[in-house]
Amino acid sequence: MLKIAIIGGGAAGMSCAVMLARKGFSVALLERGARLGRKLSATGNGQGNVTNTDMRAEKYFSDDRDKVARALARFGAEDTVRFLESMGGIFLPDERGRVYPAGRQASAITDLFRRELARLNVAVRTEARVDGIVRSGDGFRVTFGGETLCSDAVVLAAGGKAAANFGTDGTAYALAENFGHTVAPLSPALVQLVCDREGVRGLKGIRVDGLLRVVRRGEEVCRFRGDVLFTDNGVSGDAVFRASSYARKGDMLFVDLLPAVDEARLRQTVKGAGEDCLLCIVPNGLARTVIRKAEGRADKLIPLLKSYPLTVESTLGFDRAQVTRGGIPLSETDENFMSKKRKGLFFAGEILNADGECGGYNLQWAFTTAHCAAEGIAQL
């Protein structure tokens, strides 16, 4: 019986462990933190957005989108739902195709995994920070905390650099580099955008259902409808996280503060540009800012409501990002995400150079790559 070491107890690592144990392999799952699935337990604002019914490679950023498409064809959204429901629970899509557990509790998904891992007798080690993986004959020797584990194959599923509070601080890339792998440039994705202070002054805490457009050198890059939350130094919210995958420093953001109301209706309703002209139209704090920027002119007021401008200055960085852009290039792996530089070394999840839009795409990538790695190991 082959012995498999999986490094990383997140969604990708736990999924791969379950899949391999079900195939009869002896599996050891090593997690550097005190418990499994910490990031999974927080996903989808704590509600557990695991995948999306609109599953396409076009939703991903990668050095090889064709390989992403082929992987998704092998294990897509429906496969993910079947896999999760095989452990228990019911998973349902919302009106936007985002799939959640019926109980809308992300931590319960982690509990499903823990229960299944125990049932399958997977050897789980927490607080096991791996500090080395070296070749040992045809296999590997994994060292952690003064201990050594020998295995026939290794799955590196230790995450990226985003959200260090969950234990993903980027140090796992060095384990791959020791085998000759490169790392595509890293940057934070699905993250709050920092904007010009004047644009957000006085708006902290105001939330709107907006239509957000990203414009670069006069050309629209993307647009997303959803929550836009003004912060003390920029914007956050669902629409912003989705747009952050496309936005760059210097880009313009234009927020339609009332996407459900056309300009003709606004002109009919808004009389003048006095301090009370926007009552029951936008929140009072936002109204004061828009009226101030309109300089008391009615002809400037409605354009601001339909296209409120902000300039992107930066992001809040890796600590506040949901995922990492960059990582181990897909070109350095085969179709099962096994290293082309060392047989038996596999990758799964965020450590690879592929990240998706907001809406369940990154967890789908974790499940997809876990499946491919498990299939690859079964073929060794």
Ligand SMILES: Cc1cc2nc3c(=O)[nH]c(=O)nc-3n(C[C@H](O)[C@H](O)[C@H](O)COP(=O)(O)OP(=O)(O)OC[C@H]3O[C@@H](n4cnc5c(N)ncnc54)[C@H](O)[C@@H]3O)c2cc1C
Second form
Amino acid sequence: MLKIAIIGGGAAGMSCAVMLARKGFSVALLERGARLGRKLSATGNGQGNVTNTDMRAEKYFSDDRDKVARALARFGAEDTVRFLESMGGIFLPDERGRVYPAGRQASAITDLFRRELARLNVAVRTEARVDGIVRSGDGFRVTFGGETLCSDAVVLAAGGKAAANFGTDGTAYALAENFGHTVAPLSPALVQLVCDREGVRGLKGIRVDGLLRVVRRGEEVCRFRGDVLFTDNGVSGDAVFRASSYARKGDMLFVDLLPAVDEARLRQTVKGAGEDCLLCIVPNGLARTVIRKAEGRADKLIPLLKSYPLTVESTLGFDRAQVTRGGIPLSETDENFMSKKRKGLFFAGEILNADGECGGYNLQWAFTTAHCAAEGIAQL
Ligand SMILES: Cc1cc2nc3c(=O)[nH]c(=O)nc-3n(C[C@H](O)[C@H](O)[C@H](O)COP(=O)(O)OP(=O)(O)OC[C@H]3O[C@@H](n4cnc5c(N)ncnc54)[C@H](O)[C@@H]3O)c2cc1C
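The form predicted together with the ligand is what I want next, because the block you gave corresponds to the form predicted alone; please supply it.
What follows is the whole complex; the chain from before opens it.
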């Protein structure tokens, strides 16, 4: 029976461990933290948005989107739901296609994994930070905290560089670099945008269901409808996270603060009732800011409401980002995400150079690549 070492006890590592153990492999799962699945338990604001019914490669950024498409065709959203439900849960989509556990508790998904890993006798080692993987005959020697484990194949599922408080500080890329892999440039994605101070002054804490447009040199780059939350130095929320995948320093953001009401109706209401009526139309602080900025001019009021301008200055960086853009290029792996540089070395999850939009796409990538790696190992 082949022995498999999986490095990283996140969504990808735990899934791959379950899939391989179900195929009859002897699996060791090595996690540097004190517990498995800490990041998974925090996903989707603690509710665990595991996938999306609108699953397609266009939702991903990668050096090889066609390979992403082929992998998703092998293990897509329905497969994810089937896989997770095979461990005991029930998963349901919301009105926007985002799939969550019925109980809306991400930690319950981690519990499903822990229970299944125990049932399948996977050797789980926590507080086992892997600091070396070296070739040993046809297999590998994996070292962690002075201990050594020999395996026939390795799955490197150690995540990216985003959200270091969950054990992902970017140091695991070096384990792949030792085999001659490169790392496509890393940047934070799905992250709060820092904007010009004047734009967000007085708006901290205000949340709207807005329509956000990113504009670069007069050209619209993308637009997203959803939550826009004003913070002390920028904007956050669902629509912003999605836009953050596209926005760059210097871009303009235009927020329609009231997308459900058209301009003509707004104009008519303000004309009849005066600018103070805004206090009943949008949150108080927002109304006051818009009125202040319009400087008493009715012709400025409506454009501010329908297209509130902000300038992007930066993002909040890796520590506050949900995912990492960049990583091990897909071009350096085969269809099962096995290294082209070293047979038996597989990759799964965020460590690879593919990241998705907000909405369940990144967990789907973890499950998809775990499946492909498990299939690849079965073919060794
Ligand atoms: C707050 C937050 C909310 C999110 N919400 C969603 C969401 O709702 N939907 C969605 O699709 N995506 C979401 N994401 C993104 C998603 O969680 C990740 O893309 C996904 O978990 C990546 O899975 P992974 O297994 O590849 O890596 P991770 O989950 O990051 O797991 C990697 C594991 O490897 C361990 N590790 C690292 N180095 C070593 C080493 N040397 N030795 C041993 N272990 C090591 C780490 O401790 C970690 O546990 C969210 C992310 C964050 C931070």
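Predicted, not measured: the structure shown is a model, and the values here were computed from it. Residue numbers count along the first chain shown, from 1. Residues that one form lacks are left out of the comparison. For the two forms, the rigid core is made up of the largest set of C-alpha atoms that agree within 1.5 Å on superposition.
Visitor: Spell out which consecutive segments of 3+ residues have Cα shifts of at least 2 angstroms at every position between these two forms, with the rigid core used for superposition.
Guide: Three-plus residue run displaced between these two forms: 271-277, uniquely.
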